[in-house]
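Just the one chain here, the form predicted on its own, laid out as structure tokens.
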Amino acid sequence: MSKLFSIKEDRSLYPEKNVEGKIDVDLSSHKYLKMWHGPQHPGITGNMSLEITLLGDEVMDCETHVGYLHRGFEKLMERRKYIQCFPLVCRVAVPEPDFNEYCFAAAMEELAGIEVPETAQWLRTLVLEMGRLSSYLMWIGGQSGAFGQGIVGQWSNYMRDSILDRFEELTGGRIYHMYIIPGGVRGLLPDGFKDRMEENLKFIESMMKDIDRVMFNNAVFKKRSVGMGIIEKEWVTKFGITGPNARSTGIPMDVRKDYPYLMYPKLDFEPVTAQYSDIYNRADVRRRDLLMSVDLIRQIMAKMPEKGEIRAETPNVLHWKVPAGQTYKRAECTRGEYGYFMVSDGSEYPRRINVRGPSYTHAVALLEKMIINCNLSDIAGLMVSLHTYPPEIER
């Protein structure tokens, strides 16, 4: 590895990029070093790998490689009955599986003409916000850890465990929940659930003040993140950027507002935005979005009915022939727009399912453009700032 740093700091050695951001040099030259970053690397967002070309310690070219984790979900679902797909869809985004459950169920319900009871819609909204909170708590530890602040990751995982306790209490599972099913949900809130959730939310709010001091107000974190990894506003449409990566450029894109679903129209919130999309501002947008989820969970628990119907009448799920047709259902996850395109031919099996995960554009097209001229030591911080889950790419 010492060869990486053997080239003298002579800027005349560094090639110029053309208008497409590519390098007009022969990267097979002896001055350049090819190496792999991941998949077994603590700074990788999941099990993926980057094949990078270095000049000194600066990235000159990058090719993303995925497929080291779960993959092939779409084809697997075409060979299973609809109800058998629910244990599969959770794996497409492990830290935030509930959006897959919702989009899959909502697509089935639209094709079958099923109306979900109001109480079930409130519970679905609650579970999605709990999943958002859990995912952000995992991400914030990764972003801080990528810049050497391991203690924040310890705190955030401890906070996340408190939300996983509530998931386990409600659904029976900590990671994969399979709580949202066609026609509704699997059960009502347990007795005392709201009180225990409120304790968790207060704890998270208090701990976030410590994270603000240690991470967001930290001079080292600011020095390494401010002005780095900038997303230009005009890239949003060009690359299909959504979620916090888009909102940090000043565009208030949020499926919960743009295409209202479930009970979000009855909740009081506005999309969190910034004006300058570098790593620091993207982190701050997610921090504020995390705190907004805390507020939304409180609103949901205050407004939702204590009891009511939680499932609509459905056919026998083992022999359910969904009417022929096609639809696209979307939701706002922590990475942006999450969607399922479902095609039914009227049989017991899906004809075609296509998952629209934000990671596909963020972790391939966008990352490969942004990483050029990035320092080797900053690759992990840049990757985490885009918040990606590899199974959404090779799904």
The other form holds:
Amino acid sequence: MSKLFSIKEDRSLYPEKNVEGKIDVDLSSHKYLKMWHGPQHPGITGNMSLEITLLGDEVMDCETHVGYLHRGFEKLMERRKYIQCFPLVCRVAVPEPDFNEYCFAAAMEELAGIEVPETAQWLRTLVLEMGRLSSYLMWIGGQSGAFGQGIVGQWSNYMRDSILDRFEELTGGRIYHMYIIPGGVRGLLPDGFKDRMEENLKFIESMMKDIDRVMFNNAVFKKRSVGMGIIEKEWVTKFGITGPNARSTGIPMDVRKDYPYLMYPKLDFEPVTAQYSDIYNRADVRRRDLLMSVDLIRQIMAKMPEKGEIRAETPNVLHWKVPAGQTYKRAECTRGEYGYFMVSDGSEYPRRINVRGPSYTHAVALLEKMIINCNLSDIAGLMVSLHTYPPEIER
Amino acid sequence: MGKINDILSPFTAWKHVVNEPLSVKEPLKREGADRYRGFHKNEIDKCIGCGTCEEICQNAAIDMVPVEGKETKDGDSGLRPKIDYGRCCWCALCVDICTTGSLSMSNEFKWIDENPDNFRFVPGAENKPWDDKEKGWKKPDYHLYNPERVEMHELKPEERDKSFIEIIHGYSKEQALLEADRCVACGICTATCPAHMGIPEYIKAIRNDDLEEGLRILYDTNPLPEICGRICTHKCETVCSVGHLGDPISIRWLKRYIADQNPSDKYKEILGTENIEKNGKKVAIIGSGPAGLSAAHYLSLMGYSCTIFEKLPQAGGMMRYGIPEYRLPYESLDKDINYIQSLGTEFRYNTTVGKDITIEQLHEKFDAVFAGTGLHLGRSTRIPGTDHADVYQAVDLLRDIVLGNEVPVKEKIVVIGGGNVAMDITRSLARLQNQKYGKVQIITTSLESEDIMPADREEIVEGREEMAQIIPGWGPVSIKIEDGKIKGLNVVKCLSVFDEERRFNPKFDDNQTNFFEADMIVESIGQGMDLSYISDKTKENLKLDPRGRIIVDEYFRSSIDWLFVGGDIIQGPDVIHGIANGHKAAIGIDNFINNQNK
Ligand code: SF4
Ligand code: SF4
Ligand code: SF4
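Switching forms now, from the form predicted on its own to the form predicted in complex with its partner chain, please provide the structure.
Every chain and every other molecule in the complex is listed next, the one we just looked at coming first.
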């Protein structure tokens, strides 16, 4: 039966690759089909598109196209005062804005020699973990949805909404939090926040058990994900792979451990890894990372001070001249290493800001390599398994 | 086994069939969080239109626009922020930085309208359903600029109460940079400053550590920065927007910092006045006070040759002969005056117009005349006993101190008056008492209660630190004299000074009396002008208002076309007004002379 529907068995049908490792496609031979996957495909992660060449329903060649979401933030920031960049940076990665806010603020603070009060550092750590949780909840819906399990997405969306409620009461905004302001944060925890958060966490934990049963212990999901889309260990350094994509190959790399920042040194956790990186294991690493976030949020809420200074004194933000210099600040986001490279020439405007979004590596070069021989119907699942957010590719 | 499990386990999802569906019901009915950054609100009467919200908005979502019922006045631009919801990104930085705390955000987030233009609106000026919502984003406790003033180092009372050395030290570079950093560059001060000095611009020059540029900006509108940097009445600071929720910027000390830091021998080079071409025209200036000096400066820049006629032996007018040295040291005064002199102005000291030379002669010899003769005649309360020999006028005593004449200093002195001149004489006499008797026994009393005393607050505070008793709220009735000697001053409680129409009309409570012991009384209730230098012949053509003041046009030209008049005699005692008048008059004189030659 399977032989009938698969061409994998007979490799002789495969075209030869040329010196560049590409195949020469002669469309008039009617052997191949060229098609665009995205940017408006519901299975695509965000606005990017794949120009794929199919032989039957198998991908022979692929070129990624980005640019649909280019807003020119890095350039815009060179024309904005530092404080005016603050409301801009969250937009670089829409589903997980807080890492932008953190890296931007931390880079500025380092150049300006500003010490952020401890309470603010705890709150920053909390917000980053909340961001991780909500980002994974968004991802899990996408991952299951790409393999046809709509129900998980409905549950996870509801869970994510409950975290956005907490974001709303803490930061004043649901999506763009604009909370980690250079110098500190913009507010203490509201009264009763911890109780409400604990309620949400309990609910998430119980729902995650259901998701285990429905998604991870699911023959269909396993059939489509186990052994699919493997990332070889040696690719990690070759491609600059970070985050769960790298950890699932067995390498315990995690910026939270490797380059400790904020209050992570005071928290108890170990990077989540797997033996080898196929779609299933990557999903499982993220699932466990998600649950670790739940645990970290509890740890943070237990250890953080209730009150205290939340913002260091800074120069007048309207004409804050950050001392000349350059720095790179990084943090571990759900996709891997997130970083801001900031150059100041000592003026009121940043000279250059470069955002390192992990999706750039994962969604372009890595995907182009991994997608070859992938079945058309698995492309969406493969892409989501790399967990990429095109907005951070196009800064 | 695992495989069977994997087939069965997903069916556990069916248990949710009996549960409530996981969805947010009626999302549009939910209320925004307490801190939600929703639609803007503005307390329109509290807002001063400083535009700082507009300045910080990175989306250019805010335009400052005129609104009905709001006039431009001192400390209020009359404009209010109009927000464009097609641009706003709800960052609330405008709220965080608002200098008055008038701007906030409600927790409302739904607004349905068919006309897109309606989404540009002036919060507070257009009634919106969320205007009275309590919840929403408020100005936080942290500061985006420092609301606290950088302390100025001053001599302690015990270090200064016997001498006339300068009390205020001036900012160091580090202090000036910090203080300059606090300014939000709104320009509210500029509008109020009588000379409309480019305050945010010179404060910016300090931040950029470009003090030469700072000096150029100062001299654009004010040729006496050393002086004003010390004794200006700083109306700008009274209205400074940062003062609403904190201390106003020390505009005066910052100006002084720029002037102090630039060496006088480099002024001409910095200000580009090394080679001014003369135009061959001459202007006579009567009086070397701020108005006369300012006119001389700006006329010199235009190429005029100015001659200042000064009755007293040195230049500066009231700034030298009225303001004590501990507030304005002579070297600072001289720095400003010497520079004006170096531009070619000739000073004729000890020359009284009307006596040594007539005003008609000036008219003959010069192309135009500017008179800024100031208010040098002390006014008397005219209460019984003021004709006694031990009753003095503050202005006369202050002048005598500077001239080096002998000044009578008795053991117990009462000063009548609540303005800066009263404080000047009080504090000067306190020093002299201290030198002579080793103690201070001086009472200063004013009609005005403390909150409306016209003297600067710091003068009152410092006067008290120097052991002068300042007792406001009493009206003088009579001077008690026994055996030809003054015994003291009888006073009654003053209830109010002005009537409802803000006219001077004091009300007293005769049942509440008091007596201040004294053997010498000094009156300091205001000064009058002396126009005797204008001959009767010329006066015939001079139009005066019902209160005897010379009527001038906007360029300070009197009804006699060649005679321009400005300064205290026109606008009341104030240095910066005098400077502004002199500048304006210089322009008027230039126009007059140019038109005459056409
Ligand atoms: S910053 Fe505040 S006071 Fe100034 S214009 Fe804006 S709303 Fe008004
Ligand atoms: S909330 Fe932000 S974007 Fe909106 S008007 Fe205020 S400063 Fe501008
Ligand atoms: S000194 Fe005060 S009023 Fe003037 S521009 Fe600065 S902040 Fe505004």
